[in-house]
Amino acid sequence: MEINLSIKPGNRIQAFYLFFIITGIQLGVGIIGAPRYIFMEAERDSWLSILIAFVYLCLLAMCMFFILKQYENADYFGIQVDIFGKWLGRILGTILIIHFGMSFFSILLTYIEVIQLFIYHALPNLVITILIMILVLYTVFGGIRVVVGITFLLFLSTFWLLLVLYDPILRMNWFNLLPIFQTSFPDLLKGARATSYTLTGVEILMVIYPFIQNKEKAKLPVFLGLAYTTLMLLITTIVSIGYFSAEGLRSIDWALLILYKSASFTFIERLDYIVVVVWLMVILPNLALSLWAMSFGIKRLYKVPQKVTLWIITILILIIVNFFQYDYEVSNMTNLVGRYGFWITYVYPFILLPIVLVKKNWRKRKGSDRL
């Protein structure tokens, strides 16, 4: 296995697109939820507690920064099996595939919930499966620079869902955010703790830096997605804080899509109908990202063509998900997902990132004695 990759030219990607990808892939059926979990850790300084989060993401995407110009043109299966050796490595890239996986099965679950709660109460889940793997196949089918610019575009396309906010901000009570700065350090710790699944993602900066063409403007775009990401978070459980008032928020679950039905406009009366169906656009880039970096990883570790791997994923996918029928079941897999999903993101980088340095200069002092 090749530790540092050669990408031909037509695979290549611009940094510009980083800022796209890291929003793409953090923002998804998680911040639909999140206000309520927030608030119940941090309670009315839960704005704090995301402010926090979004320190830690900056300092964890400059500890990936600094693991990967440690190698030439290196991704996470690479550093791995480069660092801990060839069984070793694949058993860690193993577990990062099934990483990817369980947030891409997660995400398709509760996005189900979702259409079966507010639009197509009896609709099967496979059904719906089915109909959303199309899309996600036929994106990753087309390769790295097609999942990208499906990623681009999407964006752009689901914009507009933000500026229909302005109703609520406009009923909310903004002295539901008082008193401030009554929440204790624990507490907001664990509020930013909660929204780790939220927030989860920016591991694929270190699956997809090697197709970045130009690597040295790479931080830029990835320090503004993770800031765009932040402050959607941050501006939903505000306005969910003010419009919900503290004892509503702890009883609603889908805290945004209930804004999105309270939004009242003359020439629409159910625009939370519109939003669920929409919001296919917005979790389409996190399954597409996710899909092809099961594949890519797979294809790294076990030299098994990315169509082949596809096709077995989306098999195992539509056998699986008829075994998840209740909600408990779905909000089970999310929390197991969150669970260990915040070490595998949050922490191993910073685990990893001495063991690398100590493992390079070892080597320096190796090749040193040499001469």
Contents of the next structure:
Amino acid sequence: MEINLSIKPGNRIQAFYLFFIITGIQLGVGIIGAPRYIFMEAERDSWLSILIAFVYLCLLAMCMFFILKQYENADYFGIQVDIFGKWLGRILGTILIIHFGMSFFSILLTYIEVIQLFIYHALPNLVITILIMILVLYTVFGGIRVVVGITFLLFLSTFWLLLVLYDPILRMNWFNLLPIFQTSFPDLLKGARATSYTLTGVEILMVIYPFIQNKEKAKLPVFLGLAYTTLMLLITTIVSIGYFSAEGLRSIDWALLILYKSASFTFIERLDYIVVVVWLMVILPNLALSLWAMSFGIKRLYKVPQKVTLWIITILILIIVNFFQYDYEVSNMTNLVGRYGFWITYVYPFILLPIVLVKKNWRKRKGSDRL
Amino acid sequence: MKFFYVSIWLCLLLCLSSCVHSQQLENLGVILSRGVDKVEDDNIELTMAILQFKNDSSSATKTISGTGKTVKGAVKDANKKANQEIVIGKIDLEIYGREIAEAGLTPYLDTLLRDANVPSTMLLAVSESKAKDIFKVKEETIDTNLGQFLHGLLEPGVEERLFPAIQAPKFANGINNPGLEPVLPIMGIREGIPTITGLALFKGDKLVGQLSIEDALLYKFIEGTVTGEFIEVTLPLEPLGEYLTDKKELEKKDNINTLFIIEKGSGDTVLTDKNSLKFDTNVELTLTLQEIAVSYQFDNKKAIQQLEREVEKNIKDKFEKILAKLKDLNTDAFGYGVLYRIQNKGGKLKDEEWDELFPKIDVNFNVNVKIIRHGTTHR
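Form predicted on its own already given; the form predicted in complex with the partner chain follows:
Next comes the full complex, and the chain you just saw is listed first.
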């Protein structure tokens, strides 16, 4: 297996799309329920927790860029095989693919639950999954450029959702956010960790990086993307705490969607129905990018054509999705992804970095010995 | 080939359409407002004003009722009597009977917050007696359909965010918010027409007392900014005597009635001393005189200042009476407890703690009135 990839010019993408890729994969269903989880840990200083998470994310992105810089044009799969050898590298790569699969699945299940709660009570999981999978497959079959294109377009077409929050902002009680700076530092860190499910997805950078055409310009869009998602989460959390009282937020499951319920216009009485449906556009980039990363990873590791993998994964999803009926199963699933995803997304790159550096150093010395 | 695949998918979609429950407008009865009462055997009675879209029906709305053990169960019961499917997606107003408001509203709020179909813009109110009395009104007397009429009472403008428009989530959050007690408008029948008659004071989810409709206006100042409303003030004539154009008026009467338009009215409160529980509530009022029963020297600056002082005294007096009443009922509708909570370590306040402290608080009302205009005449 090649460690470095050579991508055809027709498949390369411009660096500024990284902004949309990062926001596309980070913003999904997590943000709907996140305010409650963060609030349970960090109370009224939740905003501080989110800022801590942002600083950590920036460090993480820097770490990833540093690892990638050590190679010519490699991705996670190639680097792991290079560092840990063929077998261990493949196992680690497979774990990463399973991670993408699990987060894909948790997003799908959560969205299905939202649809069933808000619009169609009796619609079976299978039907919604088929409808969503048609869209996702259609996107991923188009290749990386179509996936990135959909991410870009759907970002633009869902941007207006943010503006609707003006209504809950007018209704919120700012006193609910006071007093500030009362939470202890360990609790703040716990709150920052509670964002892990929502902000997960940065690892896509390590997969998509070889496809970037102008790599020297890749840093800024990534950091802007991280800042944008953090800002979204920050606004959602602050408005949620202000709108629901402190005690109220503890019992609210779908905080963001309930915020949207309070907005009403003379020409659209129930905007929340539209928001729930439009949310498909928010999760579609997420699903498409995860599915693409999965199929691409399997192609890299096992040389299975992407088309075959896509069909197999789709069939698997269509089968498994029927077994999830209870809502606690769905929340267990997201908790699971949040918990182990924390180690894969947020901790693993920092472990990988010293190993990469040591190995490179060792190789250099070996090279100079030979000379 | 691509066309072939696409058409297969599209055919699949056609089969899927039967999976979704369809709702045709003609077959629906849309609840506009409903009243909740308690009847014997712990049953809930719902009275609903329903909008119907049948071509052949004589009226656009009708009132139906049903009973059940739960709120949704009562809707289901009412559904048996109607030939349409009753849906809740556009409900504007829910009115609770006084009896159940006094017993606590939490059991009835649950379905409103749990069901995603219930809009968050829905308003709540309390009835003076049974809620179903409100729905007995003849449509001829109100010139519009009942649901719209009741909603219009509470929310004249779309963008009005102050009392008397209190949305269900706002009320629910008021129950949960330590140091702040929720309020709701009270509705009653006056001369056969439903009107707002006062402000219901709650403690937790239980109704404990009420303020008059005049006092409700003062409540608005504390809650936010008020513009464009009338305020009626009755002033003693004696202190103003000096500036009357016709001094003989003094002998004829003791009080004069005045009416002002509120150009801008707002209030804010600060906690000045936490240990002795001293609060300052500053109310700023900018008024325009609309009506006064005597002729008065409006070209004299001192005369206007004297009038301002009298209005200030009057309003301050009213505020103090309201506060005394709130202390008596031990319900902190103005939310002084929130300011106290903020000063607490960790920002927490137990309900019991504030129950003990609230009757002891000392509030200094500083009312600042400016009468900036007095209409098109001088005297």
